[in-house]
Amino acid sequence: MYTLPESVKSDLRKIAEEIDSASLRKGYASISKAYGSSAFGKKMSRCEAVAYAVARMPATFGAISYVINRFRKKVPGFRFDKVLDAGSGTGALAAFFISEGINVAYTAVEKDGNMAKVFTQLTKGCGFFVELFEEDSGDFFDKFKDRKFGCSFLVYSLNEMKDKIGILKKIFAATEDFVFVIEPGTPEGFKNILSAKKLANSEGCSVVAPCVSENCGLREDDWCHFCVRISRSEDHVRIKNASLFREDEKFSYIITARNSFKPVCGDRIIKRPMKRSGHIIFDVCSENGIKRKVLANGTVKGKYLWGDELERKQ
C-alpha cells in the first residue's frame, strides 16, 4: 500500500486546515463532477486546488510509485536526471522523488495558478532543485525549443489537453531517454495511451513497458489498465465522505525509450488471475498478442498479481 511521504502529508494537512471541511467537500464535488471531461482543465479556485491535492494526489502518487518502481527493477542502477513534469498538478511526481530521497534536476510545468501555488507549498523542502513554470505545456515547449530532458512525465494530464498529439510530439522531441505517460484507467484514458504508443513507434522510440507485443490485440470494447492500493488520510476520508482508510486506483500507462533499449519481458498479466480448483487462468499480453494461459497449481513461481510478468518454474 502506497502513502505520501510524511513531510508532504504534514504540509498538506496544514494547507487543508486553512479551509473548512464543508468548503473542501464542496470543492471536491465540483472537480469530481468535471474530472475526465474538458471542463476539468478550466481554472481552479484555491479551495478546489487544495481539495484536489487532498483527494487525488495520494492516488496519483500511488500510480506513479507503481510505474517507476517496476521500471527501476527492469533498469537497475538507472539515475533520474533532468526530469520534466508536464502538467505537474500539485506535485505527486515530486512527492515520489521526495519519498525515495532521489536528487533530480526537476522542471515542472503547470498552467493553473492555484495548483502551482499548492505545488510550491508541498515541495518547498524537497531537497532538490525545482524549476516551476506557470504556463500551458504547449507554450512552454514553444518558448524553450532547445531544452532537452532525460526523462519526461505526462501524469494524468494528457486527458486534459486539447492538442494531445501535438503535446506528445513536443514531449518526444524534447526527451533524450524515457517518456512516461500515465492516464486514468478508463477506456478514454487507454485510448490516449494507444495514441502515445502509436506516435512513439513513428518517432523511432521503443516501448519499454507494459506492452509485450508491438500491436495491441485487445477487443475494441476492452482496455488495458492496472490497479494499486493506496491509504487515505483522515482528511481524505472526510472530503470524500468515505468509510474506508484505503482505496484502489486504476490507471493505464506506457513507458517509451528514445534509444534502442528493450528490456527482456515475460508475458504480462493484464487481468486479475482467476483461481480454479487445481489451476489458475491468466490473461496475458505476449509477443504473439493477447493470450489466455491455464496453468496447473504449483507450476508457476510464487504468487502472481494483476500487472506482474508471468514466469513458470523451470
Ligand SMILES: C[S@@+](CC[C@H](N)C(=O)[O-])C[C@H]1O[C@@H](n2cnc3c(N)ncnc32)[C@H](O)[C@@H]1O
Second form
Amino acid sequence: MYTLPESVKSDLRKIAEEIDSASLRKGYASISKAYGSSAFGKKMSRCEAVAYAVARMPATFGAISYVINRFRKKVPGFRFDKVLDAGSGTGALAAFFISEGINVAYTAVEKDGNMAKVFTQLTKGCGFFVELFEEDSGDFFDKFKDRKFGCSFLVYSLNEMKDKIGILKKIFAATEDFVFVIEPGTPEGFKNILSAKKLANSEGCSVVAPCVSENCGLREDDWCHFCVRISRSEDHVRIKNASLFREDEKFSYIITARNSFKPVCGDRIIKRPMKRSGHIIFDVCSENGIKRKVLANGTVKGKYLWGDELERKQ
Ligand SMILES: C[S@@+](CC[C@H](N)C(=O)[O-])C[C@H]1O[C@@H](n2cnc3c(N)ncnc32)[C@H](O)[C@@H]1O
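Next up, the form predicted together with the named molecule. The previous block was the form predicted alone.
To see the whole picture, the full complex is given below, headed by that same chain.
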C-alpha cells in the first residue's frame, strides 16, 4: 500500500489547515463535477488546488510508485537524471522522488497558477534541483526546442491537454531514454495510451511495459488498466466523506524507450485472476495477443496478481 512521504504529508496538512473543511469539501466536489463536463480543464481556485492535493495526489502518487517501481525492477541500476513532468499539478511525481530519496534534476511544467503554487510549497526543501515553468506544455516545448530530458512524464495530464498528439510528438522529440504516460483507468484514458503506443511505434521507439504483444489485441469495448491500493489520511477521508482509510486507484499506463530497450517479459496478467475450484483463470497479454490461460492449482508457482508477469522467462 503506497502512502505519500511524511515530509509531503506534513506540509500538505499545514496547507490544508488554512482552509476550513467545508470549503475543502466543496472544492473537491467542484473538481469532481468538472471531470467529463465543459468545466474540465478550467482554471483552479486556491481551494480547488489544495482539495486536489488532499483528495487526488495520494492516488496519482500511488499509480506513479507502482509504475516506476516495476520499471526499476526491469531496468536494474537505471539512474533517473534529467526528468520532465508535463502537467505536474501539485507534485505527485516529485513526491515519488522525495519518498525514494532519488536525486534528480527535475523540470515541471504546469499551466495552472494555483496548482503551481501548491507544487512550489510541497517541493520546497526537497533536496534536489527543481525548476517550475508556469505555462502551457506546448508553449514550453516550442520555446525550448533544444532541451533534452532523460525521462519524461505525462501523469494524469494528457487527458486534459487539447492537442494530445501534438504534445506526444513534442515529448518524444525531447526525450532521450524513456517516456512514461499514466492516465486514469477509463476507456478514454486507455485511448490516450493507445495513441501514445501508436506514435511510439511510428517513431521507432520500443514499448517497455505493460504491453507484451506488439499490437493491442483487446476488444474495442475493453480497456487495459491496473489497480493500486493506497492509504488515506484523515484529511483525505474527511474531504471524500469516506469511511475507509484506503482506496483502490485504477490507471492505464505505457512506458516507451527511444533507446530501443526491450526487456524480456512473461505474459502480463491484464485482469484480476479468477480463482475457481481446482484452477485459476488468467487473462494475459502475450506475444501472440490476448489469451485466456486456465492453470490447474499447483501448476502456478507463487502468487500472481493483476499486473504481474506470468511464467517469467528470466
Ligand atoms: C489531473 S492533474 C494531474 C497532476 C499531476 N501530474 C498528478 O499526477 O497528480 C492534470 C494537470 O495538468 C495540467 N495541465 C493540463 N493541460 C496542461 C498543459 N497544456 N500544459 C501544462 N499543464 C497542463 C493541469 O493544470 C493539471 O494541474
